[in-house]
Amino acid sequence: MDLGIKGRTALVCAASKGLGRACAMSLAREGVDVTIVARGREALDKTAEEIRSLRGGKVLAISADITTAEGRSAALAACPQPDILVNNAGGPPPGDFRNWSRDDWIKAVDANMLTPIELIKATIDGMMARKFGRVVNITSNSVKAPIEELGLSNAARSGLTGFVAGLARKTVKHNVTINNLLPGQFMTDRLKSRSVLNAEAAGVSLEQYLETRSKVIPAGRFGDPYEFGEFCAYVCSAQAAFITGQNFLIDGGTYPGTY
């Protein structure tokens, strides 16, 4: 199918690693030109030499902190005006509510509401006076069934899909459409990393961990990056115009609810 987005500009935040990294390249691959955004320079220029061997879309590498006013800035002075916006960023670390300051909250909510907000802020009217733009939010599963020792991440991306609830019904007559993606388990390095420490934690093998894990989820494994990507992909088509304001679960049938 083609997606109708080729030529089409975007700006793809936290894209090195991961699933930020599977949906730039999904974008590439339909032509679209591509501007990735990640803290660390080496893995980042490793990636935007992956997405220049697909032959789709050009590809710009900025190395900077998306959660800061800095990193923003230098993000949308490479990529001003994009067509197709993925907000993207690390979620904060898990723990014990108890133990949680302030300024734990506060950093939460910078990097996992706010950033997206200021993205969505420099951009929308842009694309709606264009007449086409797609926003893409890059959230959790645990913004639909909660997470217990992830808090921070419930809260802040919680707020950001409230937020975006509202103007997503504002945008959409100017075809630009907004919408949440929610990652269940994908085996990206993040994950791997993750089971590492806790197959240690736990005195078994890193291959028994994961096993005994991917068992837990009703499709029997982990999700590729790939096909996470590829629907990122298609939500930002021209042919889902009709889409606004969704939060789409891709985590394998892991959520037991009906609704």
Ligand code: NAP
Second form
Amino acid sequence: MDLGIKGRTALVCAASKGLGRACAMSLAREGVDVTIVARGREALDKTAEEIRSLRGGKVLAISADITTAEGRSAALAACPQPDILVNNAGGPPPGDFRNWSRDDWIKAVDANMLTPIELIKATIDGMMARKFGRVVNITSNSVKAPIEELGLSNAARSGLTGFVAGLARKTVKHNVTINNLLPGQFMTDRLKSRSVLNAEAAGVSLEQYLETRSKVIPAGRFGDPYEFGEFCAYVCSAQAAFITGQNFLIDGGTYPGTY
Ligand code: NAP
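Alternative state: the form predicted in complex with this ligand, after the form predicted on its own:
So here's everything in the complex, that chain up top.
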């Protein structure tokens, strides 16, 4: 299926690894010119090289912290008029809300709510004027089913979801859609490193821990970031122009609700 986005430009945030990287790879396979952003240079250059080898298309790799104003300026200087914007950043740390200071809350809201809103603000009017735009926010399954120790994430991402729900209905008549992708458990570096710590705390081997954890996913396994990237590419496709303001759970059936 041709997704009809060959030659479009995409700004993909937090994209040297994991889910952001998978989105950039899937978009690049469709012929989209991608600008990828992450802080660490090494992984960023490696991913950029992998994308180039996929199709030899244009890839820009910007080393920046997307949660800062300077980082966002650097990303937008490299890709000032994206047709596709994939918002992503690291998630806030787990913990007990009794220990979180105002500063901890501001950091989480800044990274996982205000950063995507700032990037949408900088790019959406251009998309509407050009009559094509796709914004995808990578949020979390915690938006639908809160995860107790991830209160900072539950709250900041829900704030973004509420904002997007309103805006997405205003932009769609200009062929600009805004949707959220809610990952369940995907086998990324983040999941691996958190699993190492959790396995240690539980006094079991990493293999035992991962096996137990994967068994509670109805699919019986963790998600492959490739599956996430391909779904993102579809949501960014020409064919997806009638889909906006949606929250797509990609979780192997973990969310137990009927709706
Ligand atoms: P990951 O494998 O750790 O990859 C994170 C990527 O984001 C890396 O490329 C990292 O590169 C970049 N990054 C992090 N903070 C950044 C910043 N401030 N500015 C620019 N780039 C930044 O993580 P992931 O599993 O793909 O997770 C992506 C998002 O999905 C996170 O918000 C996570 O909480 C959420 N999520 C993931 C899962 C899952 O199962 N994997 C489930 C639910 C929600 P640098 O560190 O070099 O900047």
